[in-house]
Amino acid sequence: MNGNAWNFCILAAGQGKRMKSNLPKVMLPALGRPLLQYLLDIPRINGYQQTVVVVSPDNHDVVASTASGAEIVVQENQRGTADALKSALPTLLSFGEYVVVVYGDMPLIKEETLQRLTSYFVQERVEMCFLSTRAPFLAAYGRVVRDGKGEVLKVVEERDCSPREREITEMNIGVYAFRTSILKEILDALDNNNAQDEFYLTDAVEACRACGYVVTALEIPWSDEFLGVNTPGDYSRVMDELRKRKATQLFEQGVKILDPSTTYVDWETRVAEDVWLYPGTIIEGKSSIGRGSRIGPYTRLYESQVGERCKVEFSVVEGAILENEVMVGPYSHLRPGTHLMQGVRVGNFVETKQAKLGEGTKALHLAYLGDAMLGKNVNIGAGAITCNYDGTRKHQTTIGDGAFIGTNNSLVAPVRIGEGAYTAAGSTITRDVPPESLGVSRCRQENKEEWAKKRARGDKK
């Protein structure tokens, strides 16, 4: 393709009422990015001269936030696909000799398919060309009507088909190529005399022929890339196909996915070779996982960086950084601002937030570390917590290298535990503990002799 000759137009003004969502359907999330983003990647890769996105007044702002670099055009009144393209005419006529037009709810269409269309268009020297296929099921696509010689006569939308036309198996996919110079003449010739009372882009086939222009359809085998998103069921099928594409990409990189059907990896996530993803794993956002790490089973990573040779199982990791050889879980919750340095171990029912744990530090069970700075080789006993919130402000706990925090400790911030210091089990630490010292803060134990025996007799004393 000569990129300087082609424009790319995405029709994204549809309201998507059947989706029953507050979001425009082109902005529904799919593997961590809007559906529209998959189409926007195509012109950036293939060098189209100009990308135009047609939107409704209601979805202008939300679409514009994603379609940076594209020309946003507003279709003031939603009167059909031909009217949407007509809204883009002033922009399209200023750039390029040809234009590819796609519907914004078709995120699976492949760049090589569009290249095939544009190459065929130029080769055949026509004014209009569109893709057709024979779906393995009767779908709500427009039917392609041909004459006895096989020439395309028209496309009839499924709702307007006669019983005989509905039996036609060749269907319009909804991907078009036009010579830009004819568009105004063709679109001005269309009417809205149909079941939807709209201006159909499919009617451009008849209009082109009436004006003496050559129209052809490029029939290609059915593929899931032609699926559109019109209902929640369609959305689910498209999501499934995107998950399969991502899994294929990961397999090619040497990632081991034990059960792809229960593993979800966002499109922007980077996974190194020889990573193992176990069933029930969900990796979201711009996360990254280093070589040789094992994630899952039943683990969620969100916007987190995991180093090499780490192990995370049965846990939730959000906005965290794990350096190499870190072990997390089972049943840990690493919240935003967590930074675990090399060799750290965080175990059963441990929660961290805005906490940095130095190399070799261990918090193996039943602990909470919030707004905390821990040095190297610190041991956090079971049931230890940092009391970081006074009801108004957050305060920091600092623990030096080699410190030992006893079981069932409450460290009331702001407080500092020195290097090599110990805190006794059951203590509530409210003052700094100097290096190499023992901090003890608990009531003296008192045993009342035979108290239980007297209670059983009902003695009052």
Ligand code: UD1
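Computed from a predicted model, the values in this text were never measured in an experiment. Between two forms, the rigid core is the largest collection of C-alphas that superpose within 1.5 Å. Positions refer to the first chain, counted from 1. Compared with the form predicted together with the named molecule:
- Residue displacement note: Asn22 has its CA displaced by under 2 Å between the two forms (rigid core superposed).
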The other form holds:
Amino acid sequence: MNGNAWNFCILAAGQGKRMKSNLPKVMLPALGRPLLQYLLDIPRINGYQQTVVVVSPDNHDVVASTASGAEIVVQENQRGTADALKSALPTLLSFGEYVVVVYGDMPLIKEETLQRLTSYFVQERVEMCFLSTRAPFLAAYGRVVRDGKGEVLKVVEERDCSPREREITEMNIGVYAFRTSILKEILDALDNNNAQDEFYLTDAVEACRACGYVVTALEIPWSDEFLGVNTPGDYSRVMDELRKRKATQLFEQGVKILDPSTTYVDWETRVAEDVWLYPGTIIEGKSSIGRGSRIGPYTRLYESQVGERCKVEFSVVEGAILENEVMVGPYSHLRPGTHLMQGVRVGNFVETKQAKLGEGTKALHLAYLGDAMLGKNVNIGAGAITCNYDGTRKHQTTIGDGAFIGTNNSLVAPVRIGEGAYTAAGSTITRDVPPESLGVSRCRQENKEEWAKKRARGDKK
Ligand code: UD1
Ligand code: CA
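Show the form predicted together with the named molecule, please, the one above being the form predicted alone.
What follows is the whole complex; the chain from before opens it.
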């Protein structure tokens, strides 16, 4: 960065009509964070003096909640990109000599690209400069009109283009650098005589020339970084690109992704080296996966911490902590507040919620453990259920180290099973079981000898 003289301004007040979404466009999530967040990362890396985000009165609160550390200014009416920048003027004029202006719907722009622009700007001693490119497809971008000597005359929005102008292949990317002191004069000179009755920032090119300021376009090769989010189709292309960037980071760290096309890892998820991600794996939010773990196939992890050498397959894990060497699945559902300590195994059709399972504890089949505290080396039999909810309140089940819960048990909470205790298969346990004891709660079996034979003969008894 060239000294401290630069401000960074993000225009994010547009309604995003083409997205047809309730959320402001810049707040749409991409890999677990708002689109805007990707741009907000740039000033942090690049050391801009001040970041200014232009919002509308409607999206002010939701954007401000993400853009802490940035100056938020409100554009009262959405009258175009030039009007948006005008709203930021008082703030921009208070600091910094220059400003980089970007559109909030372009989250893929890289800091290196902005640096190229600012270096060029300073080197060439211009008053305004913007990036242009030759898009490999027909985009709805503004066209850059040059004269015979190659000097930039103006930028024309696609819908205002003459047929000849529409043939121009040099497009306006939508990233600008200005000397701040000229902005008031330039922006005041613009009108809204165009197809959309808006004040276009692109018209600043002509206005600069008219005022005698030097304006240039820095043409750079096309890159996916210039994709804007205007339609749902653009949104998915941008997410595709972000996913590729995340996968590249992970590959560099030694993560094995067997099928990147079906693997989704959120931006803020941390994955250690030598983790194996199998097809159909989705890891969301601020999750982390420890070294040597294997996740998937077909697993969704959300806001969860997984330790080292774990295995989680065909399962849903939300808000859970798994320590090292924990095995989960297939078909387990770990809900918020689950904490599985070292070596725990949770298997087929087991659901846990607000449950802590001590080291080496196993619940391998068809169980529900809710509001439960289990010690070490507990064995939960198939079909054991904590009855934690009485219709009004939740109650706790506590199971001591080494206890053995028989199959098809209902543990009616609040209840405590002591260390080393057993409960008999098929029991409904409503009272505490002392340590080292057996809790049995089921009818004794009675066998009616030869009952079937008599029935077949038609006997009354
Ligand atoms: C804009 C450019 C176009 C360029 C393209 C590249 C203009 C007039 N056109 O078109 O030349 O090729 O980007 O991506 O600038 N915004 C406000 N307030 C407003 C209107 C818009 O803050 O009153 C913000 C929007 O939130 C958005 C950005 O400005 O983030 C750009 O607006 P958008 O409508 O997406 O412009 P494009 O049609 O893409
Ligand atoms: Ca746009």
